[in-house]
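Next up: a single chain in C-alpha cells, the form predicted alone.
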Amino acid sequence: MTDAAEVKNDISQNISRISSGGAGYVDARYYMEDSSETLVLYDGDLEANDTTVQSGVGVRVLWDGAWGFAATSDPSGLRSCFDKAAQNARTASELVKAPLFMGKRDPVRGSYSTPVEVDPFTVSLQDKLTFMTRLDNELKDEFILKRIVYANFMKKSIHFQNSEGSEIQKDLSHVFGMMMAMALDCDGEMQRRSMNLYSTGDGTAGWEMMTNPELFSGHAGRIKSELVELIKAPQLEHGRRSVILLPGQGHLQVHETIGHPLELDRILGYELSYAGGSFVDLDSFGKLQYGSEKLSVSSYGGIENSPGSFGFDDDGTLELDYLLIDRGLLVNALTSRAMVNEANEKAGREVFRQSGGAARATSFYKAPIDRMTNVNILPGTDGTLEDIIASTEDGIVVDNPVSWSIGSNREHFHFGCEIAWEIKDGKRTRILRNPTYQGHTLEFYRSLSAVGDRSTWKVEQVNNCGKGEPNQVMQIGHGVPVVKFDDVITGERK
C-alpha cells in the first residue's frame, strides 16, 4: 500500500511539472478516505445495509483558459493522471470561447475538522440497528401501514494542493437521519408524517446527534399522534391566505428559490442543459429587490455541525460568512474563483469582489462546480411561532415537503406539504390534509411579513442535492427560522 505522505509528495512534484510545462493553474484533491454507510429499516426489516469505501486523486489543469480534469484511484498512476488532465485542458483550449482564469492569490495553508464527539463509524452495526429498531417500535400502531427509519453516515479525509503553494487538510463527518410513518386517510389516500435529523447550529456532528431526543430520537410519538389526526382531517380548500413555514418546509423553499438561483454558474448559463438557469442576471446585484425588508440571507460557513460547513472550498478558498440578500436587496451570489472572474469580465465591471468559497465536488472523480454551502435566512425580531400565529388573521402553518415543482429558472414554484394547521383570528383551529401553496419567487418573498427569532431557527440538513453533468449529489445545510408570507395561493382548485 502506498504511504499517504508519498502520495502527497508525488502530487506536489506533478503539480510543479505540469505548471512548468505551461499550465496556468493546477490543483489536486487527494481523498485519503471517503466512506459512507446507509441503513434503512422498512417495516422493521433491514431493507438496506450499504457501505462504500473509496480513495483517489482528482486533478484539474487550467490551460489557455480551459479546464482539463482527470482522476485515478491508483496512486501509482498519478503521473499519467496529471498528463491526462493537462491533455484534456489543451484540447479544450482549442474550442473555448470564453477563456477562464483563476487570478493570482497568495498560498493558503490550513485545516478544518468537523467537531465530532462519537464517530459513527466506531459504533457497531448491532448498536445502530438496536437504536433504529427502538424508533421503529415506537412508530408501530394498528392504523400505520408503512414505517421507515433511515440513517446515513459519511466520513471524508481530503488533502488539497495547488500550484500557488496552498496545502489544506479537511476531515469531514456528516450524520443524516429520517423516520416516517404512513397510513390511509378517510378517502383511501396515503398520508405521511416524517422527521429529519436537524441541528441547532452549535455543538458536534457525530452519532450523538442521532441519539439526541430534541434533534431526532424523541419525535416518534409526536409523528404518530399527528398522523392520527391527519388521516381524519378535512382537505385544505383553495384560496389566498397567509402561509407560515416551519423550518422543515422553509429550508426547501430557501434551497430551491434562493440557493439554486444564486449559484453563479447557473446565472452564467452553465447548468441550462440539466439543472436549469436563473431569473437573476449580472445586472441584478445591488438593484434587485428580492424580498421584503425582513429578508436577510447569508452564506455562512461557521455553523459548527452542518454539512454545509467544510472550512475551505475545492479552490482552496476559505469558507466565508457573507450576505447574499441584505434586507430584501440582492447583494451577492454563491461563487468560485474562475466564475467570479468570468462574471466580472462579462459585465465589464466588478460585480463580485472575491470568491465566496462555493467550489465543491462530491468525490475525487468529479470536478468542482458552484454549490450551495449554508444558505440561511437570518433570524428576525417577530418572536416565537406562537407570536407569529397570534398576529395571523387567516392562514396555515405547514411542515415538510411531499412534492415540489420548480420553474427551470426558479422564477416560480408549487409545493405540496405533509400537514397544515389552520389559523383563524390568531389561533390554531384544526389540522388540514394535502396542503399546497404556490407563487412567483419575487412576489412571494416580497410578501414576507414575519421572521421568527433565534429560538425558532433550525439548521435543516440536505444530503441529496443533485446538480451538474455528470450528476453530483451534495450535502448542504440551511438555517431557517419560522417565516410568514401573506396573500399566498393555497390549495388546489376542484
Given for the second form:
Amino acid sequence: MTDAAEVKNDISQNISRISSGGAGYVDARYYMEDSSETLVLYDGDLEANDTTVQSGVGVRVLWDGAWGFAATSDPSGLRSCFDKAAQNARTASELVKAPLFMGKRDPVRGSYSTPVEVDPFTVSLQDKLTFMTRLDNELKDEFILKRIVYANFMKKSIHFQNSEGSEIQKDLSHVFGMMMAMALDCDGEMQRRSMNLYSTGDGTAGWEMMTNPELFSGHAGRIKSELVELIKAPQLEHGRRSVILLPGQGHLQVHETIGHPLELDRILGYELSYAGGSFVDLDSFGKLQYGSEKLSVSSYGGIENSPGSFGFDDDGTLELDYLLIDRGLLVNALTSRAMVNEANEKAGREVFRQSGGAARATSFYKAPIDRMTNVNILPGTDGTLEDIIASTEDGIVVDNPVSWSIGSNREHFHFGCEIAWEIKDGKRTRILRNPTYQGHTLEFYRSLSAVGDRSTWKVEQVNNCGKGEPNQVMQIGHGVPVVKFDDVITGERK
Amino acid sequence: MLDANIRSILMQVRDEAADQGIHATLLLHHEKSHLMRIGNSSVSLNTSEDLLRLDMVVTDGRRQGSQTFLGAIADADVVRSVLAAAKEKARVASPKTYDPIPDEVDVPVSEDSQFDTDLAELDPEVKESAYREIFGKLGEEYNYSGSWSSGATEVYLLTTANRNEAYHRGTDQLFSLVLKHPASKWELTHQQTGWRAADFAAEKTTDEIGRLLPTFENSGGCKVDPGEYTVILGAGAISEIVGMAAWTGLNGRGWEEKQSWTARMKPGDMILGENISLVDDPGNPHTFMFGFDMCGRKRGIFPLIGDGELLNLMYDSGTAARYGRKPTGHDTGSPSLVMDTGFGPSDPLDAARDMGRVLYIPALHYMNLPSRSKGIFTGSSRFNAVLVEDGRIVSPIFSTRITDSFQNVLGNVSVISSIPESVNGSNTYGRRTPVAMSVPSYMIASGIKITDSADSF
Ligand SMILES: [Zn+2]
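Swap state to the form predicted in complex with its partner chain from the form predicted alone:
Starting with the chain above, the whole complex follows.
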C-alpha cells in the first residue's frame, strides 16, 4: 500500500458510502504491515530462512443480518473491494433464518502495542543465527540423532475503523521459539524432548524472551539429560492412576477441552461443518459443574507478553478480564458481539452481558471469528510441584504433547506426551516412555484434585490454533499451573 | 490466463537475475477464492479473496534465503525488491553441510485440463439457492450448517537455470452440508468435490442424507464398548488413514531419519496387506492433477506400495540433497494419491451381509499419531456412523474412538470396494492448494481396536 493516511481516508469514505447505502454495520481492518520471519536449524543446517510480508485491507459488511466479506492487497482496488463485500452480504441476506446483529455501540478510540524491549525485526539475521547455532551446539551429543531449533517472529500494524466511528490502532509483536532433541530408544523407536518458549506473565515480548535463559535459552541441557533417561526407560503400562500435568502439557489440555468448547460460535453451531460443535449449550451457563471446586478459569487480556493479548478485538471491543469457570461452575464463554446478541435472543434471556472481546482474524484477508484470548487456569493453593507429588500415591507427571485427538463436541480426548515420571507413595521413582492418557471432559475436570500455586504457573504460547472456514491459524496464550487429576485411564490396552 | 504484464515482469526479473549470476526460483501463486459458509440454516459468511503471492528463493552456494510477498505486482521494481530481500537473506545465511539441488523447470509445461470457467466464475447466488433447495427437501425442522469453497488457482514457476516456464491453472470446489437434529443432537453430513461446476448436484446430497435420515430419526443411538471390531471404513476414513500412513511412512525424510513406521523396512519388503496398492498419480482425474513439483520437476505415475510391498519412497528436493538421493518430483506437498480398488460390491451393506455385527465408520475426525515409529494413530467417528447387523443398519453410534496401527488396519482388509471415490483433502489455511485422493468407496477390516466412545450424541 502507498500512503497510509490516504488509504485510511479512503476507507472512511467507503465505510460511509456503504453504510448510507443500507448496510447495518461496516468495518475495515487495514494491515499496514504484516510480517513473519521463520528460521529453522535442522541438525545445524539452516533449512528455513524465510520472511513473508503482506499488507492489505479486509472489509466486512452486515446486510439484513448476514455477513459479506472481501479483501484486497491493491490500494487502487479499495472501492471495488467495499462493493464486493456489500454485494456478498446482500447475496447472503437472501438466506437468513437467524439474522445476525451487532447492536449499537458508542465509538471506541484507542490503541494497543505489545510491549517490546528489542524488536526482533531489528536484530540482524546474523545475530539471530549465531544465537540459534549456540543453542544447537548445546543440544549436540553422540546419542542424539536429530536436533531442531526453531524461531518465528511476527509483527502486525493494524488500523481498525467501523461505521460506529470507532478507530483503533494495534501494533502486535510475537516471538515463538522451540528446541527439540531426538534419539532412538532401546526398541528402535524415536523419542524426543522439546522445549517451547514460555513467559511468566510479566515483562516484554521481544527478542529478549528468546535470550532469557529461564524462558527459553537455558533449557538445552535439561531436555538432553531427560532424553538420555527416556530412551532407556520402560513403557507406561495401561491402568488408572493420577495424572499430573506440567504446564507444557496442561496448556494444550486447557486449549482443547476448555478453550475450544467455550467458543460461543462453536456452541451456537457455526463450526459444525469443520472444527465441530460443543457439548456445552446455552443452558449450561450458571448451571454446569464443569470441574471440581479447584477449577477456576479466566479469559484475560492483561498478560503483557502473550500472543493472546491484543488490546481490542476485531469488533472494536476492549479485551476483558473475566472468569469462564468459577470454582468449577461454568459462568461465561469466549464471545463476540454478534454471537452474544444471537445467544441472548435464542435463549430468551441475558445469558451473556457483553462481548468478551474474542473476535479475531488471522490476517487482512480473513473475517473475524470467536477465538481464544489467554485462557488460563488460575493458580491454586496446593503448593509446588514437589508438594503435589508428595501427596500422590500412584500417578505420573507428564510434559509436552506428542499427539492430541479430541471428539468433535470436545466431549472426549486422547493425548500422547513426550515423557512421564512415575510417582509411587509421594516420590518420583523413574521415567516412563510413550505415556498416553484419555478421558471424558467433564469427568476429567471433576477429578481435578490439586492445583499448584503461582510458582508453578507459566504462560505457554500456541502459534498454530486452526479454526474456521476459510481456515485461520491463530496465536493464543494459556497461563497454567501444575494440575493433578485422579483416576485417569493411562497407557494403551494390550 | 496468466496476466500478460505480470508474466513479462517476472521473465524480465528472472533474466536480470540470471545475467547477474544469481540462482533464483520465482513462484507466482494466484487464487480467486469464494466461500459461502452456512450456520443455523443461514448464510453466516459470504467471502471472496483475490490474492497474488510471489515466493522467491535464492541459492548462493550452500546458502539459501527466501522471501514471500503478498500484494499487487504493479511493476518490475516490486519483484526486484523481493529478489533483493531473498538474496540478502541468502548472503547472510549460514551454509548448509550439503549442496542444495538447484531448481530447474525440466521441460516447459502449460496445463489447464482441469479448469472450468463456469466454476471459476460461479455466482454465489447459485450456492445460496442450492442450499435453500436442500433445506426445503430435507426439512426445515433441522438445523443446517456447511460450507462451499470454490475457486481458481494459477501457479507459474520460473528458475534462472533456464528459460523454461511451468504454468498450471485449475479450478476446484468442496461442498459440505451438516444436518443436525435440534433436540437429539445427532449429525449427518454429505460432501461433494470436483473441478467443474457441473460436478455438483443438490440431489446427490438430498439422496444420501435422505437415505440415512429414517435410521437416525428412529433410533436413540448406541455406545460402543472398547474391544476389537470388524469395521466398514468409508472413503473419508480410508483417505485419512492412507493419507496419514503415506505422509508418515512413505516420505524419504521420515524414513532416512528413522522416524517413520517403515523405518526398519526397505523397498521390496511387505509393509501392508497383499490387497493394498498405492500410487501417486497426477494424471488421475479423481484427484487434482498437478503435472510438476514446486522445484520444476515433471511428475508422472509414481508407485508407492504394490500388493502390500514397499516400492518407493518420496524424496523432496531438500531431503534428496541432504541424504544424497535423487528428488522424485513427488512429495507430501500436493499429492494425487490413488489407492487401488478391489472386487467388493458397490453397496458395503451387501458386503457385510454375512459378517454379523460390524461398525460402519464413514470418516474419522481429528486423527493424530501417538507413535509415528509404530504407526499408531487415533481418531474418532463423527457423522453418519452406524452399527450394522447382517447387512442391515440398526442404529447410529455415538462418537467412537479408534486407536490402532496402520499395519494392523491395512493388514487385515477382507473386502475392498470396486468403486473409486474422490475425497477432497484441501484446506484453506494458507494459499489455495487443491488436493484430492482417489480411494475405494469403502473397505472392511477386522480386528480394529475401539478404545473409547462418547456417552451420547
Ligand atoms: Zn486450537
